[in-house]
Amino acid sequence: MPLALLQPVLNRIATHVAGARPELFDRLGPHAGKRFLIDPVDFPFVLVLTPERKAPRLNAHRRHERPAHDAAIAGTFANLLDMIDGTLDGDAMFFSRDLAVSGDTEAIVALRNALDDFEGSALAAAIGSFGPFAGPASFVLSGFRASRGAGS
């Protein structure tokens, strides 16, 4: 899949979540401008989240590019989704080695705390960025989760 096709969707998600939930940036504090490498190990690409209040970015890079980052979190796509959605405990995943973190662990903890404090579901907020296509996007995600026997 050409990453150029994915980028507008990622930009929309980052902008929508930032606009709808600005408190996320307050919770990140000094870590808001850092670069978080999100590595879904079962995907051919990685994501870099830069949660700057005025210009949030979520960029896709080919796995071999290993873009510059301050902190990294890696796990299967399904586990990362469940962690973002709050249905899996990031600490438990870390200690069971289902999740790997590296780099600025203080920034990773700040991000985890921000997601834990997120009123509702961060994943639902991201799906909301699809506007009139949020329903079909939610349906596809539910199908994915059901196919692996997790989530709702």
Given for the second form:
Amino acid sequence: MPLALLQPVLNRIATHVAGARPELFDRLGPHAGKRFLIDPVDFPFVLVLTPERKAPRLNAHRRHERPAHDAAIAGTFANLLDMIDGTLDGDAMFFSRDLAVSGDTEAIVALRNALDDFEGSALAAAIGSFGPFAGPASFVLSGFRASRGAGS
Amino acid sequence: MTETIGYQRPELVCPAGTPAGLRTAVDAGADAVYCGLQNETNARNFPGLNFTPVELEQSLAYAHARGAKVLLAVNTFPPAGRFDLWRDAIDLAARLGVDAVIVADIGVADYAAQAHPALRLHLSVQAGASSPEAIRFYCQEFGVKRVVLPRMLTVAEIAALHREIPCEIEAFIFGNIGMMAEGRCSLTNYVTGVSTNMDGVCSPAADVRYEQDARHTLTTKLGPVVIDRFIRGESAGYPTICKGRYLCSAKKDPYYAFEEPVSLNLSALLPDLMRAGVTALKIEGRQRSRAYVKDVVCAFRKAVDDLMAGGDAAFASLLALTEGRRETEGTFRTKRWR
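Alongside the form predicted on its own that was just displayed, please also present the structure of the form predicted in complex with its partner chain.
Every chain and every other molecule in the complex is listed next, the one we just looked at coming first.
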């Protein structure tokens, strides 16, 4: 997939989540300006989240680009999705070695706790922000989940 | 409490690290939820976790509207000259109308009893009170209504204790299990300079490092100390000194000097605990996610309800949520737990 097509979608997700839940930044505290590398290990690209209150960014990079970051979290796309969505426990994934973290552990813990306080599904809220495209986006995501049998 | 078939209906006391976690616990069937403020007054003072005063007030309204209680953990020990923070937490709890405050320190208990005599006090596990004499002291001096027992007694000892003390008993049934000297752990302090019991941080995340090499061997460090190495496919544990695996000249292989990466699960002992006179069953894990809270609370809610209805408790496996993917009954069945 050309990253140029993905980037506007990621921008939309970052700005929508930031606008809908400003208290997320309070939980992040001094870690809000840090760069979090999110590595879906079964995908050809990685994401760098910079959750700054005024200008949150979620940027896609080709894996080989090795973008600079303060902390990293890696797992399959499905597992990362379910963890962000509040249906999988991050500690359990760490115990089973399905999740790997490195770098600034305190920043990772703060981000995990901040996202876990997101009422309902952060992902559903982001998809809902796509207006007329929310239905198709949700359909694609449901299909993806059904195809891997997660049923979540 | 209602009494049926030899059991008294126990209160299910569940963890909440965030307001969303609290709502999850209440919706999953918690009778009571315990939580802490965003400072050193509680023993899970982790980044991004815990409640602001406003969030606590809103969460109280949510829980009370659904018939659930909210217990505030003010269960660390104030260092000299910093008592104001703990006093403010007690004052806030009284002002907002929390259902009980969980205290560990004698000075905090005394302040709460003197300043807010109507405020219900529970004695934290951090106080480490395990004898009838110690527990009676807290009851007599500060009006403590419930003791959270340290995880060092057998069920038979809990039953005997129940007959000798004038307050309710709360016992852990699931979650992290650390060293058997709660409230007296200085291991984190020794390595990082920050205290579990005074700063509320066990293995502060700022001092934790995870390193995975090309062979997928995971090395866990706290400050300069290597706590463990997990080979590819081996289940991992928390980065705590008390569950570290160490090299020692007296042992051929690396070994767990204090305790292994394992979680407490007393599913099988639930009927015995209920017969022993335990008033409240406690699930550990304020640092865990909403997903953990939902799964564990739902499992124990169903088990307690099944037992109260005269049936057997059928448990879904909670193994995937346990540290190191291993379970133990700790000392509850026998003192020789390892």
